[in-house]
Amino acid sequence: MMKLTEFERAMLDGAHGAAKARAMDLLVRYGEALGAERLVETGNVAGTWSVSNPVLRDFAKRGMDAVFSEFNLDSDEIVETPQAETLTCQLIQGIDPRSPEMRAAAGDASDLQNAGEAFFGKRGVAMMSTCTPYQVGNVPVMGEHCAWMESSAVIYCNGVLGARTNTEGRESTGAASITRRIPYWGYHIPENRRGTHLIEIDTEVDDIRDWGLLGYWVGDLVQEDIPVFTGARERPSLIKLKHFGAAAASSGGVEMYHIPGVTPEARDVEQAFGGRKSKATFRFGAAERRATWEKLNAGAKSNDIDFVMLGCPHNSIDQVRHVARLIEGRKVSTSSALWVFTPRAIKDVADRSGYTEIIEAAGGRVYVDTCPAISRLMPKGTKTVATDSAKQAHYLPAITGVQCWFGGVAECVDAAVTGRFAGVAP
């Protein structure tokens, strides 16, 4: 049985309205099911509130409060949506709903998307709506309990930030929301986030390229272990670290590492392992890297390109200029698509640097608040998809059916203007 302070137990009787009773009673049949003891205060979530999925549109038609109450609560009573009672951000949505083009292909599931962001984000949802909050303004500090849902969002949370979060759903974070409250397991315990493996880094990881190919063979190696990695050669940037993450959490369950000197929890391997000894010892090397290359392009057959994505997770104003930089005074192939993803509020950044319009004038377009992995949406006809991304390369073909490349931001911006992929092992 959970143990509840007073507040807790006033919450889930009902003296501070049905909402909160009904979220008090999902987190306690969540937190007894994982074998929590207790609850912990959160300060910060990080979910989804959207309903542009088909799923909702019945529910939607009876208003917004039948969608929070049957999938942010998992309640069959219909309660009346209070504001949020601490820091919450919407994360990634299914459609850009500034882009007419978007609009028009998603019909219906635009006007439910505009109509769900206006309703919630009165009662205190930051509608930041992207994978990637962490470069938008919600950054916990290190120790920070929170409730967050998104992979790639989760193992940035944990490792680079130091904050504290399981990998959580609509439901849980629907309810902490307005509650406060989270079930304290897994890695909100400290014992819980010492590392399991030790990794050796014996050969170049340098781009972002490199980091994707080793957080991908690291993912699928100790699934959902806690790789401890040493030998690398230099500094890894946010941006390195962030497609690191994305691609160890597709290929495994990764939602924690430690890179001793550079994440916040490892000062050295010692203090990295908490006083545990290894598991095992893996060594990255040339042959790793060029294997899990391999591995990825895999499904890939034909060179000709109808579409090349950028930005998953999303583009923080560095890459989007980077982009800019590599198109600028080139034209996209008529017989390709360029497309980059990033948050609404860095493109906003963008367009008022010059980066939006560069990559415009060169025929791409930059897009927000989703991604074709949510969306569904790509160039129509589109076989064959580039991408820098490992975590897209991973999802893209099981999802829609296409073939993808995976490689670095050059060959990608190349295979755009080209329409072909010569992107090289390395």
The other form holds:
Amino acid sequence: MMKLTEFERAMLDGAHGAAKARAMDLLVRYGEALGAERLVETGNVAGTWSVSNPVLRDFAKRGMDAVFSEFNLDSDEIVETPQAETLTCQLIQGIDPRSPEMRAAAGDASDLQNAGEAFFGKRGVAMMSTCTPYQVGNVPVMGEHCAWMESSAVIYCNGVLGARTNTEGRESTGAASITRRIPYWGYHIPENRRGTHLIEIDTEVDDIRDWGLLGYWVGDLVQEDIPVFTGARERPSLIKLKHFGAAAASSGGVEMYHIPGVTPEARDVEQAFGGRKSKATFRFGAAERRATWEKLNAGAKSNDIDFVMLGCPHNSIDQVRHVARLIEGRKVSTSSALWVFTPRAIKDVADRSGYTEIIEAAGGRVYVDTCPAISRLMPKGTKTVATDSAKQAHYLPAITGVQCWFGGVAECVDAAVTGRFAGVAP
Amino acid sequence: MTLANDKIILRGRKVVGGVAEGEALVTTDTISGWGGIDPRTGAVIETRHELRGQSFKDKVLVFPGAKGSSGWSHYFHLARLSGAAPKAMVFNVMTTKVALGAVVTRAPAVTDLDRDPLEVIATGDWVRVDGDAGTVEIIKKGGR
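For comparison with the form predicted alone, produce the structure of the form predicted together with its partner chain.
First the chain shown before, then all remaining chains and molecules of the complex.
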């Protein structure tokens, strides 16, 4: 049995209302499944309260409290949704309700998403609506206990920021938001954050494509373990680490890593391992980089590109600008489409800065709040996609049945202009 | 592990309580929830997965553990509501994804077994999972 504080026991017993009792019941079942000894206090929750998923549509007819009870608390009893007790933000959602064509394609899911936002927003869920809350103001500090969903955000939170979260789910973040509690297990415990494998980078790892390839390769290799990297020839930026982490959390379940001298919990290799012995050493050379590219692109046959998707995880402002510069003065092919995805807060900056206008003038689109893997919305008749995201290339074929090319940003923009993917293996 | 007549018994610990039995579906590949399964049918949809196209509905799912998106629990939760959930789960590697997923699937689940269930259990074996006792009883295919 998990040890509960007096306050936690009172919540479980219903002294603080039915919703908190159901939330504590879920947290206790979950904590015991994990083998956790206790809960820990958290002041930062990132989860999803979205009702736009097609599967939830019918369920939402019973009302938002029913959705919350079932999907955010795993409660059979319908309870009234209380106010969030801590900073809580909504992750990526099903559609971009600002886009007329997406609204039309999504049908009543659009209205449902808006209704859900209005309902849960008023109850304290900040509608950031992005897979990258750390790009729009939710930046936890080192050591902060968080309860985050979204594998690409979790690995960023742990690896890059040094805050502490496990990969939570919809039900556990729902419960955490109204109780300020999450099981003290896994990455909340300092000893569990030390490195397990040494990875020697022995080739050029330069742009986001290369960092994506490194991440996709290492995730497959170490699965849930904690790689420690040496040999990076330059200091990676936010966007490179974002793409790296998203890839490593797709091919495997990597939630934590160290790049000594770059990430905050490792001054050097010795501190990264913290006395733990490396299970194995692996080398990422030119051959591994090439083989990973080939693996990601193995399912793509036709070079005719119907759709180019950029912005998984959601693009930063400099990435939106980069796309604008690459496409300026050119036109997206009539046989293709170019969609760029970014958080709504960043799109406002892109609008003000003129980047959106450039992309739209070329025939591209800038969308917010969602992505094709979540919304399942793509240009009509799409058979073959090109993307700069290893994560999207991993998931999109499985979810939607399309073929998908993975390449660099410039290769993808060129594909949108010519209608042909001409990217080459590194 | 003990052998009683033609029955193999593995001992581990409870993840989710309850008792269920059924035919085993075994994979040595980790499983993704969101993007890895179709919650309406229980079929695995991941492109290069060895179970691609096969459904775990009403089976005892024996697998190494969970990977991928944090939508794991939500998708297994949806599978339960669609009636497409596995009858029980037996797995090796504990993660928050698989723990929460098993909890909301509400099917008996065990882990930390005294022998690797992926080696002992084959697809088609008859398996009885006692979540509360933390045991897995196996009757090999053809042994019954």
